[in-house]
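Next comes just one chain, in structure tokens: the form predicted on its own.
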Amino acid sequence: MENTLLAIPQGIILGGAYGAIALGLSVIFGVTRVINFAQGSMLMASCFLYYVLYENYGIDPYIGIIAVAPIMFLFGYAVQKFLVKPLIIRERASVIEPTSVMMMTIGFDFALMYLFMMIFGASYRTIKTTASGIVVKTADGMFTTTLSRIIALIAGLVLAFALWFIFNKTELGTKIRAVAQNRTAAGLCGVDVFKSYSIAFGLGVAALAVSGACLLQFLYAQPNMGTMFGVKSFMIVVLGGLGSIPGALIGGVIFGVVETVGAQLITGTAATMLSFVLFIIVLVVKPTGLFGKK
């Protein structure tokens, strides 16, 4: 019981990192209604960018955010503009969103993964920074973690607030929300629909880049890492509610707690399975998620 109780704060910290990853996917779907299955590989790409900056130039990942986040924003903007937009235009007469976009993001996910495997190989990479080496523990020494994990939780909270502020308190956010609600009506009112889509896509990928700076300091970077995080981020977004920023963060915390607490009662592999069971239950009981809307 004592170990189980101590696992809860560990789960909250891990869940904050999960939630930060899911925020990008939630933003992209909430505006464009496109499920970006390349999300995991984009996270992996940002991790390797930080790795290159650290190994070759000694740049700490937290400082590297200044360069990597804008690069990933432009990357996401370009993906939406040159890959997603033509497919949406081609099938804009469809009653539902074009399935070709979903298939394209799946193919793009594999293309990115194997491209980085060709460049960096299949070996695992990690870095040791000041934050990852600092151990934080309670006065009685019962609970210990690293500073990098705590920063990952804080980064998730800051990201959620920043995205909420952009979407709810700025003119750009008003335009993006108008497009998300009804792109035809927004277009008739003079809003550039596809530019709003591209900005939202770029913001979602930039949010991933911030998450990558935190994750690389306590997890390994490897070209296949995107598969696990891509699937988990999708499940977290569904749990919290598709398009809900608070839902993505809270869903990540729930997943983190379920996995860490479950690992105290059963094997680590079986504990991971609990996340999938929770995902199935939410789909059956409340398909819109905790904070989702019809």
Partner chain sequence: MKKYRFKTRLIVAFLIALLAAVTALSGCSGGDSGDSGDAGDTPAGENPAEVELGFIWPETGGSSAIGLEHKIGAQKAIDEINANGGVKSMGGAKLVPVWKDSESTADVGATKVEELVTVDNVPIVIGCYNSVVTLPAAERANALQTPFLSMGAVGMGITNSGFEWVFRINNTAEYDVVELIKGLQLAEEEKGVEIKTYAVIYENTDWGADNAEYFKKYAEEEGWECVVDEPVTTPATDLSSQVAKIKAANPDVVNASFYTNDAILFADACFNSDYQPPYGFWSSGGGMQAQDFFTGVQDPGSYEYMFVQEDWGVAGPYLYDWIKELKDQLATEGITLNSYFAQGWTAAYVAYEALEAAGTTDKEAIRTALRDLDIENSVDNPSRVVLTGYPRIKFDEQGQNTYSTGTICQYQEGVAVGLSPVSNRFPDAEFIIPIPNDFASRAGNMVEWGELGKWEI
The other form holds:
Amino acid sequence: MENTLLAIPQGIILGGAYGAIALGLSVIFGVTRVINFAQGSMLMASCFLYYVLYENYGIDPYIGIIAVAPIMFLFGYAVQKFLVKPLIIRERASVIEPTSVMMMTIGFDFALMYLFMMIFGASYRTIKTTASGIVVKTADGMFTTTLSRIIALIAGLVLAFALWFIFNKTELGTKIRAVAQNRTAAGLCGVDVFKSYSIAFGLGVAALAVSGACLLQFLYAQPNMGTMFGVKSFMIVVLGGLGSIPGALIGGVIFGVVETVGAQLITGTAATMLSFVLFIIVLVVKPTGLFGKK
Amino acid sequence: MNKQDEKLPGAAPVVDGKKGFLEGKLFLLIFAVLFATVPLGMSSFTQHILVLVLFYAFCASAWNILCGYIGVLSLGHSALMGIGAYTTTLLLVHFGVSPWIGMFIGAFLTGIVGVLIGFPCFRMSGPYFTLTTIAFAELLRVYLENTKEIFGMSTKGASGITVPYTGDNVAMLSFLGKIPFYYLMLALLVIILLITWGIDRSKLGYYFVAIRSDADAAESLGIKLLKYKLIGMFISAFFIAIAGAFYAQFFRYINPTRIFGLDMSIRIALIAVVGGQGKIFGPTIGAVILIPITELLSLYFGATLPGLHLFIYGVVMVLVVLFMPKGINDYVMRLFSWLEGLLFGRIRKAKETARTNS
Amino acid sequence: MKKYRFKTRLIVAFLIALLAAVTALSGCSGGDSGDSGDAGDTPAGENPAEVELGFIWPETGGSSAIGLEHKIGAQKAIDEINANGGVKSMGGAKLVPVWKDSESTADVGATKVEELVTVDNVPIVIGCYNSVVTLPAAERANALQTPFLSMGAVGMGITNSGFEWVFRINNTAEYDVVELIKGLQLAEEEKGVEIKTYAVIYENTDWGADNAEYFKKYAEEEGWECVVDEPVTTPATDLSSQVAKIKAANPDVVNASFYTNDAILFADACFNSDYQPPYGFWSSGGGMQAQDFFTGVQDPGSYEYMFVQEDWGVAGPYLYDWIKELKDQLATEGITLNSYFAQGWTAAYVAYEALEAAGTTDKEAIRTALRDLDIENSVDNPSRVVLTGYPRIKFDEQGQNTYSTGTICQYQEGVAVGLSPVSNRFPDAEFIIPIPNDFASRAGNMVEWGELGKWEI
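Which structure goes with the form predicted in complex with the partner chain, now that we have seen the form predicted on its own?
Full assembly next; the chain just shown is listed first.
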């Protein structure tokens, strides 16, 4: 029983990391109504960037964020501007199936994933930094985790706060929210709709980049790693509500806790199946999730 | 006179009140003959690729019925394929039921499963529905990977099931070479193309397309969305399950990771999208173009540039969605139509000249 | 404007179709560019200049690190054979390897067999390490009536499905576990301890699940009780809860089956929680033997004292001079002599022996040669074929080499020390059981991965 209780903080920490990753997806959907299927591989790409920086120049990933996050922001910006925008325009104008953006991001996900596979090969790259080696434990040794994981949780909170701040307390954020609420009306008010979309997309991907820095410290970089996070992110974001920032974090935490507590009571694989079932139930009963917008 | 040649494919230019017999059908016939004869005399490896082309054309066509015509994006079709494959194989391995029969049992079962999923899920809007299909396929995959037996029948979990090889045995859908598989798949493809053609021309097809174009408007006209989506789902699931049974017999090995995997679902969807959703021949065209490219890229570059063929997949997908959203189908059809126009234009000119001169 | 765009799109579509046609046509015309296209049955009376051997290893995917090590082993063996005059019974024909990547994926392996047999016309196929890949590949080779040498895969189906053209050189999964159990029994005996409980944790792939199943079966025969049975969905992100669960159940012994990435997570999680079972972690290997694992864990102390079943005679360099020489030679080239290298080497050599005995590339003759093959290996009479250290290579009616053995090793000061069976034990080596509680200080006593420390010869 005690073990199960201890699994809860483990789950929160794990969930914080998941939530941080899901934040980007939530932001992008909240504003542009696009489900970015390439989420996983963009995360992977940022992990590799950090890896290269660390292996070749000795730059710790947390510091690397200064460089990588803006790069990924621009990357996301460009993706939205050149790949997504034409599709949105076309969708609005004609009766083409509305699924085209999804298909495009899926293709993009594949392309990005295997591009990195061709460049880096299939092996698992790990790094050893100060944070990754420090173990944090309670006095009696019952609860242990690594500093890197705790930092990931904190980073998730900071990220969520930062995004919330941008969206609610800055003029830029107000514009973006206006666009999210009503594209046409915002446009009529003089807001550059697509620029706002691009910024939102860029922010979402930059958020991924921050999570990537944390992730690399306790996991690894490998071209296929994005897939598992991609699928999990969707589940978390749906649970928490697409478009809701707190929802993504809370959804992540719930998810993490279900995984860790579940692994105590049933087997890990059964817990995974359970999470899929829960996901489907949420989708059927309340697709907007806990805090989501429609 | 040439202006008429720019009409939709299939429309025959009418001159002198007479419609040429071959007009509009020339390329259809050419390809029919081509498909019927191409595997003969080729190496076993080429035959293998040809079978794969037909297989994916068939799968994509089945997907097309639900997703191309009705416009819902399902990325969980691998789950339906897997149910078909496992049903057939379990019945074969444990009860000795011939795959010919097992195939139909599996297909009906899968059709029903599809409908059961559809009931609660078709209410959802696009992206949510897609996510559900993904979740469902993943759920089944993880379940089968971890379950050693179902209803007392051993499924060997992640190890997968090997289909016993019984040499040349038509009754058990087992063949030594690739040729019988090729023609079987060809027959299946023809069947589904006919069904798609039937749907395309019928009222059912109009309802499907109406739902795709504007679901709200369609509903307001009295079209019951759920009913038609379920019909589309049943047909689609039925045939994809048959594809699953074929897969099991052709590869003689199934395991949950591959056959229920997301990769498989995406590949099928991609082929249909690239080829042309909502068109009869779209998926087939997609398969004919994509499969040889990827298999051969894998053959030549597999060792030096791992994942190249999948990278190309992704790039093609992005390009097609951006520049050719309706798929290659329309352009191919126009190309054929234009060629036909050229050819028949010449013939007609020659005939006229002959007549005026006589 | 619209018309312009249409034409562009039409051109793009046409180009794609052209690309498809060109690749299809070039593929259809024999498909012999890139690889040499000269093999096939020798014309009567003539010897070919070259004989091709088809290899399928995982060069990408989850097992890539391992597959590449197999590949190097095979290449080196082929280099040696060619330097010694090639296949003498065929007039000194040189061996030429044809490498195919299985992508660590099941049906790809089968497709590669097709390519090797029908496009490259190889007389023999060797591979594929992963059981899930080898099974359909072997089945395909069997259907194409081509000799198939299975190396690395332990899945039972490969030799109990009645394939008449398939021969497996290494252990089966079941036997791997039997060796683990024997090692445990030996440890009990020598150290005067008694095992009562155990836990199994494994990735839910065929290899992991098979291992766990056999372990439970044989453990039950020993009267040990299973306290935790934990399948893990791979790839995993975090194994700390599973480790906590096992820690709470407090088994005497933990049997773990993971490939590299999850092995790293598992080892890290155990180390961070200061967890180890009193009588150790025992594993059939897999990820816990790959180089990426040793460099990937946060602290080398995580793998210290672990027991792994190595698929070869690790004491080779101590027992056989030629192996010591080979090891040193490889070290100068930056190559580690480990079980994967040894397996690749031996597989290539067995293929060579079969060709030598058959004297022809006729597949039927090669198969007969394999059936009749009987290679003995001992310290007094060593065979360069058996780098893996088996006492003998001889296939039974099912195609299984019943003389294959491995070694149970324990990492001591960072070195994989051979312990069981006694014939494969490092000089003066002993089990370190119970496992010392020295987490903090371990790393300091351990040598760099690849070095031998006090076992240096």
